[in-house]
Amino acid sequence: MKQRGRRRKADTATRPTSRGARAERLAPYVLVVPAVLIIVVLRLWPLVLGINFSFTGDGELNGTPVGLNNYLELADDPLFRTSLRNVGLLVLLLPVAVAIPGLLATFIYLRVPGHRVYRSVYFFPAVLSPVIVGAIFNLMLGFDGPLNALLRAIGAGPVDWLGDPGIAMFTVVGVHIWATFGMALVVFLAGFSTMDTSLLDAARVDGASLPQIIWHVIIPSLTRTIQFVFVTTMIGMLTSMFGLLFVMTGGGPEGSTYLPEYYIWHQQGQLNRPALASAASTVLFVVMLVVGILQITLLRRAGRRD
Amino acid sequence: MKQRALWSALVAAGLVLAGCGSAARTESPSGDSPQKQQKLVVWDWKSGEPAAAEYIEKAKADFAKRHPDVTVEFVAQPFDQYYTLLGTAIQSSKGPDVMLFNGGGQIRDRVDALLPLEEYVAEDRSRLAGWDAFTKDGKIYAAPVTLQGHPIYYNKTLYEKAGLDPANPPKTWDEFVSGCAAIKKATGATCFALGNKEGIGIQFFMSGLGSGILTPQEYDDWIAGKRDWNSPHVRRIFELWKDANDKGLNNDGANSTAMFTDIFAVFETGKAAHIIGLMSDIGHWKDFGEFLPPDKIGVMPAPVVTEGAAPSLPYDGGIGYAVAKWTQDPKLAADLVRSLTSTDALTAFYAKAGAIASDTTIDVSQAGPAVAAIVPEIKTGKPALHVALSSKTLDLMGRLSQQLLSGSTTVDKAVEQLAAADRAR
């Protein structure tokens, strides 16, 4: 504060002209126009032109304003409704899209043999497209695929992995996880390098089993690289499944592996009803919008408590 | 605090806005040039293919006799994404004079952006088949490159191990049945091969068994749009699916076997001793003739299922090129579509990607025993029954025939639910 009060005042010894000091008052609008130009048109104006398509109507309506249709034709279709369940459960597998690379991280960190070769094997789907991880998997979960065959061969029946309504949005999460988890492991990993290990070494020290070194020492620890991890885990679960569900799974079967994203493209690309896509779009961005919310409050108050 | 304000702002001025302009362009009345328009623009998802490049040089070849100075350009976009990509090209009111559509409600929900084509197509009308699948309301919207249909292909050799004549297949739905049980237990292959992952299995089923459930009358009512959910026989085609599904007649997993292309193999493959496949394009007699020989491909009328139907050949024009509103010159994107259904162009195309195309006058008669039976066909043959709804109807019959296998809803209530979406249109 004192320092910018004694600046301030050789500024206004130093000051040369009213001119000059227009300038420096306005440079920093200047300097900040680009960036809010880039936002406004770019981000901004585009939203409210899709909120404002969102209210009119589509085909021989196109253009008119059919005020809240959209949203009740939206609020009345099933697929929509399963499309935002499926968000939810979503939201309710992240403990378990969390805690499997947290687990292995762990396993790494403590130096089970082999450890070396898993750091390289488990980071390697993370650099695979999700159409080729989709295509992968298409073969493998196929209802007459090599995993059939070995369940068949140990007498379990079969699973229509991918035909079985209740079964496949398991399915695809799962598949999803596996392709993306080694990004999450590589941040925990670099959370562990972080980490006290003399901690650890007391906790050997007084007898401690590995369970509970996991509970008492290392999640404590890595409180910061948890929270993190959940942030970009959730972003990734709600951002990046389309490719995955366009090939693995087109929504199906029944319509049971519908997200938003997927909605809104069937709705636009193969309905032709832009209108409604904007709907559904407008609906998905105040989702992640609560959500990006109560992230952002989650993480600036345990970046408090540290 | 400002924060707040200048969202408070954005938001106002959203909702301030909201409801008027359009997701979809409005027509803007496209500003006559007065220069003469040096080159054309087709999109399509075919031309990019090494089995129709002949096809498309002849068409061009017919158009550069009649237009040496015009350039065409053909631009071939993944069909994944086609509809896609025109639905943006269609919103902005730009893109290509010329387009690929898919007959049905893949033109009909978008003829808003397109030219009527009758004045100019009118030598083209009784040469070609299939113009009923690109019009609507009385107008054609696009002329056709190929018939699309659904014949029922037999597997010959699995009829043979099963003891049963492959020349004389079953003409009722007992017989049929009666068949597969026979090909079941002499050679292990179910009866249909059934692929349901896309929701597409359904349509098959319906058009391709449904001259055989439907009175002509029926049929022709539901072409013409009077489609009696209630009707009884309308019902029998759900209950078919469903008990097909029920007596084990189709290969397991249909649900989670995707119809292009995985269940194709499972016929190639004697898996299954019948598939309601295609005509063109893919799953068809050409396509199978790469695994199975072609002498061992028969193609069968729709099994007799209730007394006093009259089996047809289930078919549409497949694909046709539109032309698009807001081209400069609709008679020089007319001719185009001319060229590319000219007779040549058509014969290249049949002979070369397998196609049964649209011209009635190309000669197929060295083309195998499946085309001959099916070619003759095309004089008696009707629009197939799925072709006349709407694609949101599709949609929701997909998901609905997706249930109907897995038992998580009944007929009733899947007719009722198709009957609410096809009014609603």
Contents of the next structure:
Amino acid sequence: MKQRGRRRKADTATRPTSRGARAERLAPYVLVVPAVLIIVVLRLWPLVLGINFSFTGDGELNGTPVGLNNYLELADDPLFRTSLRNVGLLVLLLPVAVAIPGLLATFIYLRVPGHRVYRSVYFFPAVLSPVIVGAIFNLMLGFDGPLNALLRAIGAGPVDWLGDPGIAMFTVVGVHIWATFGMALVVFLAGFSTMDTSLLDAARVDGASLPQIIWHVIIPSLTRTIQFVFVTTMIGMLTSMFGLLFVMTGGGPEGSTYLPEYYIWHQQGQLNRPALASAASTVLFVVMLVVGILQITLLRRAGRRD
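Switch from the form predicted in complex with the partner chain, shown above, to the form predicted on its own and output its structure.
Here we give the lone chain, stripped of any partners or molecules.
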């Protein structure tokens, strides 16, 4: 009888515990459900609808299935091919766009003189509207603007920063990097806050130079942060440059500054071809997905080697 009583007490003692453990296991899923629903309803479902719409026609063929005709038309469109080539240029310039905020964040973390002021100054452009930034640089980079006046004063001659097809895209990308690197700087500073400071102290005791500290201590310690900044910066370049392109170049000269997002707007807003714009949006999504996966894969392999 005593043993049965003990078993009953043990069972009653373990039941609440097992219920609490079950609730603890389910709690993360319950908390994640609202975010998942928002992503599915506002992101994934519209994406599926857009992909489906890209296989229909425009104009008289509105809503009529046309198969791959829209994608074949994109392949034959020189403006869309130019926009994809410019995506390749953005990928090549991406290390520069990541290195600039990374180095500045490093100097701030190492407490160079005036680091508090620099932190505010560097972040300030991130709060400006792209339209305002574009208007400011239109004045500065105009053929008769102050930058060319300075070049004339030193005998270098004027440069058509926004009118030369060979350099206009580089100019817009440079302005975009200046306007947006403040957010990446904040992310890097957050990564520095999790870094083991004893590694820096050991490197300094061993007499390591600043480049050696950056290469052998800081970069390996911030691998995940660097991966995140690479991916988010690339996405920002592909999806957040419309304002600058619209104000500074309008896609010109000769279509040299077209990007997929500007092409999508042109087809949808100017030519009233939503199905073709949906096809271009689908291609842009695939490009971002592939580039993001490749970046993460390469950076992970580099981190393992280190």
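Heads up, when I say rigid core I mean the largest set of C-alphas that superpose within 1.5 Å between the two forms. All values derive from a computational prediction rather than experimental measurement. Positions refer to the first chain, counted from 1.
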After the core is matched up, is the C-alpha of Leu74 off by 2 Å or more between these two forms?
yes
Superposing on the rigid core, do we see a C-alpha displacement of 2 Å or more at Met248 between these two forms?
no
